[in-house]
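This document starts with one chain, in the form predicted on its own, laid out as structure tokens.
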Amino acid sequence: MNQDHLSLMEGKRKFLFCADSQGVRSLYILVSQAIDENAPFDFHIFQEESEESFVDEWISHQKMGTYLYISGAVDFVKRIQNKALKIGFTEHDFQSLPIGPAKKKLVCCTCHGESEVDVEPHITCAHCGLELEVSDHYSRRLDAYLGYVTIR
């Protein structure tokens, strides 16, 4: 789950901290807390996307009770989340903090065309021309939010 801040979970067997160059600073306090509590942890900073091939093996060799923290650019966080979910982590087994602007993918409820939005609450569908309201309804399967037709 994406959050605006991260917190150290109690009672976990081990912590995994995973960041790119943009997300390192945001994990500093959590790593300090883990050190203070003498909790076992691993910390990896990925500089390039090619280094991420290591993540599958690294995460899959962890034991139950391991908790994952991800911080970095939006695309980085999304890639690591998808790898963790594919390996068997649930959304309750990790916290993530995307850094920087994130565009949302929006699916039109009428024509099912996809558009990208920044922070606007309303857009015009590029496919059918209807004015859409960006909803909170998120589809993990589509990795998109649903755009409802605006009623005036």
The other form holds:
Amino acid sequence: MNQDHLSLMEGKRKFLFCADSQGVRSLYILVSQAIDENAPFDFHIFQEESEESFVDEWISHQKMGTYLYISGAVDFVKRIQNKALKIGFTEHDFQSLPIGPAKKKLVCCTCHGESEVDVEPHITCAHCGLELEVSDHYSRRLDAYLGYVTIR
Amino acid sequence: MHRKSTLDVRIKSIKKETATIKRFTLKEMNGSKLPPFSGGSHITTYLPKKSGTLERSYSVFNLSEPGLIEIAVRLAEPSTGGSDYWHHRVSEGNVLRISYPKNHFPLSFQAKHHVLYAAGIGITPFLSMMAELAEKEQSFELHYAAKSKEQCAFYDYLNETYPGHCHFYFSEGEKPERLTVNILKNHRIGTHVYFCGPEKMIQEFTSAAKNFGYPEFNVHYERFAPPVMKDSVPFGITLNQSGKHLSVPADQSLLDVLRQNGIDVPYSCRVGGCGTCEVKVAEGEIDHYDSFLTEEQRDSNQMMLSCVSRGKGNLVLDL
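Could you please show the structure of the form predicted in complex with its partner chain, as a counterpart to the form predicted on its own just displayed?
Shown next: the complete complex, the earlier chain at its head.
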């Protein structure tokens, strides 16, 4: 669901751009593309977390064919994503770009214990001591990645 | 444990729903229950004819008692054999062979709202889907187009069972009303749409949904007849393993030709909807007519569904 860059989707009826102060820059190119293509869009920049109460109402009134872009700090992106998913957006209806290092939750395939990882490809499970490989196998339910047994 | 791949069933009752639609209720031979099925499932019926067995698939539903399976068949004109058989050669008490229920048209479990679009006999898969949605207390609506109230099968049943969920469009009569694609513009985010009806309706609605920006993921449809291919032309195939060259005539499918030549490609729906008969393509240009592969898979030019899709010129298959 998280991208390392964003691209403007073709054939959408409307775009929603949603950013915090850190994510604004990464959306400007897309916004100007939307303007060039005469595509309808809404652009909201949220300075404070308290302003986000408006998001639910904003996105829940959208019709099918709307496409959402989220960019900002890791926590901001996660909060907006969760709201969007709850309302009915799926990974087919949005792209998001977190700014800055994101910690991942890793679930050990053996003991199911959770660890936090930054960028390292291997870690030692803090719960059972098994050496784990950080996979890209993501569980939305657990909001975590699966840690496989490292085979050397 | 060995299980027979088909079931023998007895025709319990036949009811005329409209001038051209009959509803058949099937029951198990020994009185036990027929297998349960999920919303959108269908069965294949095996109709014995002198010229060979006709295989025809119909959506299943159950508006009567548990353990029965019902289908509704519209007499097609001209009939390719199936509906003529059901309407003119099947009587109450007859025994017929059917497949176990299969589902190539399931409901999305991620949808926040389901909108079902039916035209004519296309209502049948929605009867079981609506039963499932109502049971799970999920949000749904039906839009159903027919020529008139008299020709609208299950009109009273739908109105009584799902009040407030059903919208009807009758194209004939005093105040003719048409179901148009513009209605797709109004569905809220998180909606999944389902289309069943004539080929033209399915094409019109799926392409409109795409134009309005719906992801493919939110659009579902089911065909019971292969897509109509105008100007179908013959093409050649070369089989990679044996080097054998075969030709596929305009009036036959690749699947038919492969099976006639002893290549046992598995198949199920034969209308390009289930993916069972997929074959790998090594070289050549493919004309896709299926409704199963994703756009990326089609663009890869590495696979095709042999029941409906065709080649341009010559194809080299990994067979």
